[in-house]
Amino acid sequence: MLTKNRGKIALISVHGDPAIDIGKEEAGGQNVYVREVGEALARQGWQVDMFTRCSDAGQDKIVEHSHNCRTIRLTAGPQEFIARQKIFKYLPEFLEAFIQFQHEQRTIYPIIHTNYWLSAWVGMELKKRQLVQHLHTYHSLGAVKYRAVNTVPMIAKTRLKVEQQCLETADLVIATSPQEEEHMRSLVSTKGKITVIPCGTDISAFGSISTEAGRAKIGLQPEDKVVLYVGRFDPRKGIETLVRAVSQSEVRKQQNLKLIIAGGSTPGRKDGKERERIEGIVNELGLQDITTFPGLVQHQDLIYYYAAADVCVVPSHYEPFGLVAIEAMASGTPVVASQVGGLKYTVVDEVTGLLAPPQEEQAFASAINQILSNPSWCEQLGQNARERVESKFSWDGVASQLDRQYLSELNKLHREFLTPAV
């Protein structure tokens, strides 16, 4: 069946590139949120392009991912990884960049949905030059993460600023969960239209492989007790109060307890740094012995991790929605997660996992033995955790929604348009 055309639109990612391998250095939740959507909103009829920052001469300049979904790497400075707190001073380069694309190819986006502070100031600058409809999501509320940080990065002024300039004047700024709704009105601006539409995941992928046959994969035993960490070697994401918390002695008092710590990381690099702080965190408290870093895992490896887990942890500092947390109960493992932002939307209490409070390892270690020790109510809060994602959460779901959003615009622009000047 023929899908009808919808026209074009432009997902602009600048420093989160959709194509590049998840869990290398900064790449994580939002890559997989603008590759799927993309993929998604292709499968809707729209022909979709991607839009970020080349990170690597030797990468490709365009990359083909399904019929009608592609990703474009504009060069922006140097053609090598760059911090995101160091982009900010390319973003004209890359908003030339994007305009001469649009002129070579003969074409125009009425549609331009940015990912991230850094490409909305593009999304806001292209407004200016063209007749187009601007669609934010945020990912992250630097009035949030600042409060979560000890040291203030130099650039965080200027983000505030954009943040505040792109809730005021975007034609929508999409919300992933409720409390991150909150957080904009309350932290950002009371100015500006917003809706909640939340991320997804690939249910027909996570929840494919059983227990089993997960830990068959990965070389576990039927008999172990195991819990997973998947993401970023990064202070925020929480990796040392959950190491703590299984060093706890309610923890360690498991038979065949097993810790996994998924995630790439680079040598050299602030992720790698993080790892071997990490690394001697669990040899200072005499985990070693149970404990595995698998490294990097390809996404599609991933869903023989979360089947093989008792629980998924995910003790983030602060997440506006949490990918890892709605993998996983996709997969049907329990959820252990921080009660922070968006995390609180996607976990329910005691019903598809826990919550506890974010840095308190105690209490993540409540929370985690609860589970171990419990394997009915572990298995009945799996279920449940499939359920609420299958109901809620799915990649087409959100694609549909943003669809909707997509065509209500338009029809704005087209009256815009046509509307003559007084």
Second form
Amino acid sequence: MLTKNRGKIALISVHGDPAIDIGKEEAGGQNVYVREVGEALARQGWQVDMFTRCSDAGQDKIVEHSHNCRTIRLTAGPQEFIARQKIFKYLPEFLEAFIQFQHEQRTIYPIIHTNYWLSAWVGMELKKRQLVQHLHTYHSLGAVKYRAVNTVPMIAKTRLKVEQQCLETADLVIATSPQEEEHMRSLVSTKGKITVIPCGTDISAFGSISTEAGRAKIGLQPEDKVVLYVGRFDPRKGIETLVRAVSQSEVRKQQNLKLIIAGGSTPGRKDGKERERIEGIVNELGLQDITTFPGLVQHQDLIYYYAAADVCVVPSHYEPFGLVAIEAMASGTPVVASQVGGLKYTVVDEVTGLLAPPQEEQAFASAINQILSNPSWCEQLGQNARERVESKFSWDGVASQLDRQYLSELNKLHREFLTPAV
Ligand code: UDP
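Next up, the form predicted together with uridine-5'-diphosphate (UDP), please; the one we just looked at was the form predicted alone.
Whole complex next, starting from this chain.
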């Protein structure tokens, strides 16, 4: 069989290391996205190098994932964990390290796809220095995020400016949902080129396990009514809303109710403090006997959790896309989600799950209760959810859409700069 040879591409994800453990601290959807997109693009014939910042001196500098797909860790600032609000000042060093890497390898990447605003800055600066087509995915928009938080960090002004410049100057910006595109247009800039290509999920792994097998694996009983949360411990994830919803009498009265709150945290760090706060609320509401905190679940083991759940709840205050929703849906599990951002695109109300206004615990309680009280409807929602993910959100499907955009950008590069004048 002939393998296509598409050429080289650099995916840049300064703070979201695609080779790291997912599900704690600042490692979440972006890390999964870059890694999965990278591997899927390599299957399509691209030679994919994913660049990130080295955050621990003991880490390998190069990690080979699969044929033609690797992570390259560049040194920029101290080789230790740095919160993303504090990384901006190390970006010039990251840029130089990237250019130096190209130099050493005697290569140049004609296409770079940057992820999150920090990497956008690197992409824009690189474009001033070499011939390159720049594509960008935001993963999160400051203009939306800052509306949903109580305290705005010092870096906010810089971030908003970089996000606007990027939208106006990148060759193509990829929105992961029509809602995100709408936010870019209404809150960031009316200039610049946007196309919508969603995030994806592994449709062969998620959905490969029966409910019974999932429950047996994680020690749940067939008669249990299982409510699941998966994700980081971060106040904007709205775990408190879920806990308070489960404590409402209509949900509490369900027989054999179980609440699982899965996700990693480090004591003393921001996520460790949020976990402590959530545990405090669980205890205060008397839910400790029905609640478990399995901690960080290795990504490949999540298949059991999603399969075991009757309902997966994504109660975020703000969610640019929300991979957890489509992972649960791919597993045939209905989702109750906040009616925000990408969740309005992935979860179809009353078809694949239910949507509720963010932070409204009573609305979440009714939605969870409706699903737990109607097993046959629950099953139908789960089937619809699986079908929706198969048709719209597989990584290979996502990579094919990206592939077309990269090829078109490469053609532009050839037309504009590399064709000799006649
Ligand atoms: N995740 C995981 N193990 C955990 C918790 C989360 O692998 O214990 C993964 C989850 O499966 C998903 C990602 O972390 O792929 C979270 O992505 P999402 O877009 O839902 O949220 P983000 O973290 O980007 O805000």
